[in-house]
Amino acid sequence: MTAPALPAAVAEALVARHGELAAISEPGPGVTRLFATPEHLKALERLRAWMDQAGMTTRVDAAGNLIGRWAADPAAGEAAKVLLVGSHHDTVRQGGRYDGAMGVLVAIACVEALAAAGTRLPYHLDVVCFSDEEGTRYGTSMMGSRALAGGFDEAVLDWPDADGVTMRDAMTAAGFEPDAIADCRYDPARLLGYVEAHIEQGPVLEAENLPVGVVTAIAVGSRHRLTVTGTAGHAGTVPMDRRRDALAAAAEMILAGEAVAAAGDGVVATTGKLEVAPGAINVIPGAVTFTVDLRAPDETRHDDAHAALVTALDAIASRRGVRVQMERIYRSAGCVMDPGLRAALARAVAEAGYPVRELFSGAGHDALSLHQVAPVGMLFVRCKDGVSHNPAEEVAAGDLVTAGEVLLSFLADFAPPTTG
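Mind pulling up that one chain's structure, the form predicted in complex with another copy of the chain?
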């Protein structure tokens, strides 16, 4: 069996629409499209028109999510369940045109292909465009998908943006219904799953010359703030063997984090912030604070790496006569992709003629909120140089079409469990 091809017009539109949608942005480099802004509404209008043209039944829910339904084959009857496919429209500031938008456009292209072939599926296919995944405006995250999963925290409605406008007021002004967000929730008993195509945001697929890969899990992650306390001193008068240099100790600790991660399977550790005190060119640093962001494909690998890091830090501190304190400031439990969806996506990739590359996601995605209520699966799409959250973000046109065809193959083959 060969993977179904996207009709030429559908493939062409899929590529062109990324440019059209990217034009809906605040001024400045790249794409800046934030929650409950005029750009949000304009993007929904455009997407909704494409969904309507494809024959979908569309609505915008109380949380500002756009949902287009490609209704099930009538033979499925009243009992027809729902498969969610999509992503988010919103971006970071000066982001790219593929992060989020691609997952929605690819799903719409699939419906267009189904419509062109006159195909109805044995389930309702709901193409979702989440209103807010990045959380750029309000410091939230996955607000749109949380609303669908029933995990929305109403307290954030009172949060202000940088201009002091609360989320509630912004939503009301945009025509959404902040006080009806509970109504956005899907009944978990009716959900078959959630599947998303997303750019990889990393260099793995490109390095292996593959257009797509199947996601195994979203990383378990933790963030830590570390403080190293040594002894400040005169850079000229304290011999090397009598120093308790907080920065030299921190440098060794950063490299220990790097080594621990490199020794782990799929583990990454990053120090992104570091501050030195007193911070004078001729003074041996007395104190350094820095961060460690640690992520791993699962809990065990995360916790093993964390334990190895703690052991290494203590050894370094003890040998150098400095003190180190490590405080956890964030933890994400991650999520594992559903084995059935993962296998089905793998089959679709193979059918399209590509080796199946499974990889885990170091970044968070809407699947994190939806896995609370439904099986989740994700398809990663190759991006240029691993660059994302950046105007330079790029996905080749051919890869967009491949992603569409793999997803179409998956959808065509997907069968709801016979029970229930």
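Switch over from the form predicted in complex with another copy of the chain to the form predicted alone, please.
We keep it simple here and write out only the one chain, dropping partners and molecules.
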């Protein structure tokens, strides 16, 4: 069997919509579309219009997730279950146009192809556009998918953004319902699974000249906020051997994190945010706050790296006469893709005429939330130079169409398991 082709008009729209959606952004390089901002809401409206045009029944839930349903064939009856497909439409600051959005647009294209063929499936297909996966505004990842999985932590509703606006207030102003987030949860007994197409965000597929690959698992990861406290002082009068420079200590700690990761097998560590106080050119820094994002292929390697990092931080702090406090603000246990969905995606890739390349994801995805309540599977799509979270993020038009056709093939062949 060969993979079905997207109708020409659907393929053209799939490519064009990435540019149209990318134009909905804060001013500046790349795409900046943060949760519950005007840009976020405008993009939500545009995506909903495309879902409506495709023939889906749409709704926005209390957490701001947009859900479009392509109803099951009536022959499936009331027993029809639900398969979720999609991704997210929020971004990092100055990110790219494909991370997250591609998965939503590819899923909409598949429904348009099904509608053009007059095809209904033996299950309800819910295309989901998660409201907040990146966590850029409030520092909590996968808020939207956690709500669908019933794992949303209501404590984050009181977290402020950089301007002091709490998540609760931002959601209320956007027309969402923070006090009803518990109602977003899908009944696990009704779920067949969750499948997501996403850019690889790495260089493997491009290096092997493959447009798509099948994901095997997602990394274990944690995020930490570190505070280093020294003593502020005059830049010209405090001798070098008398200083307790918080920034110099933090710099050494950041490099220690890099060294710990380099010594691990598949471990990566990143510092992406740093704040210095008092922040004057002629004052020795007295306090520094910075972040560490630590990821590894499994729990053992992650925890070993974490322990090594803590040991290194304590040694640096002691030697430099500063204090260091490390607070974990996020932890993901990672997940393994469902064997059945993984095999079905592999068949769809083969039917499209490509070798099946399986690969591991070092990045987190909404599948991490959904795997708590349903089987999950992921399709990776090649991106230029492996670049992501960057305005230079790029996916070839042909690869977008290939992703759509592979997902469409998967959907057409997928059969809910029988019971009884």
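In this text, rigid core is short for the largest set of C-alphas that superpose within 1.5 Å between two forms. This is a predicted model, so every value here is computed, not measured. Numbering follows the first chain given and starts at 1.
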Core superposition between these two forms, C-alpha change of P285 at least 2 Å: yes
Large Cα shift (2 Å or above) at G202 between these two forms, core-fitted: no
Estimated from C-alpha overlays, the smaller rigid part's rotation between these two forms in whole degrees: 30
Core-fitted comparison between these two forms - CA shift at S332, Å: 3.1
